[in-house]
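In the block that follows, a single chain appears as structure tokens, in the form predicted alone.
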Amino acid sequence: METENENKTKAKNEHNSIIEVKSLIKKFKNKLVLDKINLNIEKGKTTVVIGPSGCGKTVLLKHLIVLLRPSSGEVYFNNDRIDDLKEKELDKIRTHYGFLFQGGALFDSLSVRDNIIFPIDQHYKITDWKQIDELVKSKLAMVGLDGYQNYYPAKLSGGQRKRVALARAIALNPDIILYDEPTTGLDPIRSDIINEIILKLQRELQITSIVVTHDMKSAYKVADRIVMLHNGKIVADGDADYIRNHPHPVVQQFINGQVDEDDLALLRMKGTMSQAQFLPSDFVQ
């Protein structure tokens, strides 16, 4: 049952939504991953999606850009249904989106400059290369990496690769950026740099951001709204304070990083450990 807080959030988001998901169900064979998801994403705000591994966060994210299609249900962008469009029709829609993949997904054989140019080259015929170089410079400046144009991904740190990937994600001046675990694999300082860039892009470019993360410190810092998924359903929806004080034990268990009591009991059971199949001496010649 939705609380009064969640009903108010839902009504507000419906009024100014840029993305809307209606009764979204996704199955992979017989496995139900998303179970009748209804979600409105408010324009110009940052919505963070949290939840345990395997709950359907990344699957949901991919539906928003129709990298996956629903088993049933509908997805809308600016009030137009998009989940039933053909791939050629989706090409134009996707120019409104930027996507930061979990690993960055840079092309190792391309320089930083050419990585950022890549999405532009895919959608448009480039004629003014001076203008393109100025665009690359401005996008790198947004993420604090102007001057790295001629570097290759192998020469960059993990945090720098994420920032280059983010510069590429904003190359087409998108309305929306989808972030899949943007701080995974980064130390706390580099993670906070990514958080600051997310806030900067929203503040300066009025970009709508949707962030999938396990990182609660990051979630609390960047979110206007936090949505929690559990077993394919939305179990909590509100601002950071609302989520911190949510009464549901599943929410509290996740945000505080607590092991389930049943799992804890299993881990603490006494018993003998099975012998290793091989010993180190078995490999000595």
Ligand SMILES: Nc1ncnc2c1ncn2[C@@H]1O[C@H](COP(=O)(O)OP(=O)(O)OP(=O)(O)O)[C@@H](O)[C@H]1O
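Since we've got the form predicted alone here, give me the form predicted together with this ligand too.
We keep it simple here and write out only the one chain, dropping partners and molecules.
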């Protein structure tokens, strides 16, 4: 009887959510960064998270893979609670994830090739190195960097690093990929290739993606759903059209890239600019 009930509630909760966040609150010391976030990520869909710089997007993303622990609230992966697991138990769950860090986070001491092999080597016993090299080649080709196998991260440009990091994030064929600003620092054409990769992974492999971005063009292109974060709260949540026509002024300002009236007023204030340009009068040399 009881199990039947449990099964029912479980089935009800399931409706294909791969990640579920319940009343997530995150404080650093006394600073409230995330304020009671509730979020349901559907399997196989691409969710885009937008929001002003410093509003807690990266912090939210890190909670989804429990690189950060909530101050309170819960995180579920495939309906199992994960935010209270030990690191050891999490390691197994994390192999289902790919995480693209905002700064790339490539290992400086490893070549591009070894960076991509790293996650594979950690979880599989590699016997056929030729096959692995083929795999590295194909992952790199995907991000347009085949031939860079023996470069070290220090020798790559910022955008190249990010693309290698993407190749590494998808090395384990994850079910879900968390992208932290995948197109920042890339030229428009490269950005669009990344968008295409996200779409391709979704269409062909049914991979769930969560994309943090400032790039509205990219957001509209890849999103099944857009979530806007502001002051630690979700202020808008819906598909691209819904967001485009959202009445909330904060949302409109953000998606149109308009500054706030208050910010403008600050700039307009007489004398501010010349004050800002003040330098000591003694110019040495």
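We call the rigid core the largest set of C-alpha positions that still match within 1.5 Å between the two forms. Positions refer to the first chain, counted from 1. Values in this document were obtained by computation on a predicted structure and should not be read as measured data.
- If you assign each C-alpha to whichever superposition fits it better, Ile18 and Arg69 land in the same rigid part between the two forms.
- Comparing forms between the two forms, one finds the smaller rigid domain rotated against the larger by 16 degrees.
- When the rigid core is fitted, Asp108 shows a C-alpha shift of 4.2 Å between the two forms.
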